[in-house]
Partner chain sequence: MSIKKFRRWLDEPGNSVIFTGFSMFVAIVLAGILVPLFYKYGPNDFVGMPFERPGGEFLFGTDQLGRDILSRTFHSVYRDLGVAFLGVSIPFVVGTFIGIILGLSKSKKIIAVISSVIDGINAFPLLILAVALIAFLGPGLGSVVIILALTNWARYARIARTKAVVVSQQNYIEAAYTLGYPRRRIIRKHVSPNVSSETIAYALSDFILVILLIAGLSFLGLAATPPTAEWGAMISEGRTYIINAPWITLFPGAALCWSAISLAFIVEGISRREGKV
Amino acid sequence: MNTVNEKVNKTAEKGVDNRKVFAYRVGIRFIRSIAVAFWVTVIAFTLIRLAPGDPAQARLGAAAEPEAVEALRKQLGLDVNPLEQFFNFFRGLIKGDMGISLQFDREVTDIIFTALPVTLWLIGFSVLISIFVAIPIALFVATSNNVLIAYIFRSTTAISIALPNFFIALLGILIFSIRYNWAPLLGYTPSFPENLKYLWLPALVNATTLVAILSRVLYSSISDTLKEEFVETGVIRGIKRPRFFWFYILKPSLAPTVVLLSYIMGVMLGTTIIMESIFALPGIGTELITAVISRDYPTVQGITFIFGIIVVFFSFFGDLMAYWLDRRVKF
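Write the structure of the given chain, one chain only, in the form predicted together with the partner chain.
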């Protein structure tokens, strides 16, 4: 990493304009993403081979006929040597073919593309709620300069990060679905305005943790920004309030939050598994669990791969955003 930064600094010294430095950095970051994506592929490929013994035998049970086991091995592509297996797997991925599900007669790609929108809606909605709640809270606490408020803020957020969200979800169901019937539990509809009726409660539960994490990071970076000299200059020059809040305080403080957010969106792919299973949402997490329980190897492999790739994409995009917000960020 250091060498990269040195090179960038050298090019900057030579008087090359900012645009080229930016393109150079994005290029380096992109190559790193590709390398990680490669390892994601390798890990998703290795998963099925980690099973003790033969996966085909394990799925069919010890009493299965040898012909059936052999046929399944062939279907899973396990009948050739490992290197060729990886090559076939990789070639399949490029063509968008991840094999056929063992429990349903459907392509894995098809399963993923019908289920993924639900999950992305849920994550997007949770993140949106969290951002709109976390930014005002963090701004308020950081600018209030009050020790007691900061103390209460830190304690409550520490607690709400530690709370198990599936338990909160059950309490939420107890209150909002059963007592007041505000959040229907069954019959998800995928079209836009109606689906919010099903998504608001799981998104809110996700947000309890997310708001705490985001506002903590934002709070500490805003406090750091407030100590910078340009903020003082801004105050002295009498910059108008909204402009002051955005350009002088928020914009320079957002970079760490954005990087964290891109990482958290990946982590949330994990927690949404639990949310989807509690709220019976037909998302990708529910598909993963059904696939895991029925030992549907190609589907598990495909979904794991997609999750990994989405995370790589998020973190690439997050780093770009952070750089756009604050050119001092190194990546």
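Can I get the form predicted alone as well, since the one above is the form predicted together with the partner chain?
Next comes a single chain, given without company.
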């Protein structure tokens, strides 16, 4: 009896130790993520100042008097050295103040909180469509054991990945907007669900490439999982079909796909500028490009910092999800 109790106590202690180790690793990863976001801001701050051009001159025009340009530089806080400018920016960032846009005379936080939801809606809708399409396709192809189906799948996904998004977008506009009038050409409504009317077509365009990438990765992962011994054990035990597909095939195979998806979602923050430009969506990518062209330092710094935070969060959340799906993954 004492031996049994000792084993139970040791198992409990081991469980507590594992939770402590996991919490420690999560904490370390969180601190590293904040550090990465900070250095992204530093790099963006440096690069925008190395680019040719003067924000004050760009704002007043080429014909402006030198005295007026110098006065505006002083007013905007650009007359001090870059190191002091960075400390001023970082001090304001701690207080939640990212400064005033040099181009629009609006608070940068106001610009970000107005434009960022458009981009996040677009990314979220694209990912949702991709998940609901990619998982059944990958599962069907991997479990079909049909060489012809696998060949068609690989060929189709290769073509989807090779086609540029702007070409698919223009084709989608030609078919769904001009010919059938199913999607509006211009405009945007921020309220839900009215905004989906403007987002479904650009999200569908994004999903064409995303489905191809995710389904190929998931197909490869499922094919490897089917070779594992525990899958044969599940078949022998006669596990019910839904439970078997989720716990024995899909769940252990999703970890690499989730990690890849979290990375792609971070990348999509920057690449959605193409969709936002084609479909005239007032997203954060459009604001960033406008700010870079006009040398709007506070807006570029603020948007880049938010980009860094979101990308790091996506990566962090993706790793957590991968660990939850498959404990063999090292966090």
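Residue numbers count along the first chain shown, from 1. Under this definition, the rigid core comprises the largest set of C-alpha atoms superposing within 1.5 Å between the forms. A quick note: this is a predicted structure, and the numbers were derived from the prediction, not measured.
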Core superposed first: is there a CA shift of 2 Å or greater at residue 28 between the two forms?
yes
Did residue 292 shift 2 Å or more between the two forms, C-alpha, core superposed
yes
Is the C-alpha displacement of residue 69 equal to or greater than 2 Å between the two forms once the rigid core has been superposed?
yes
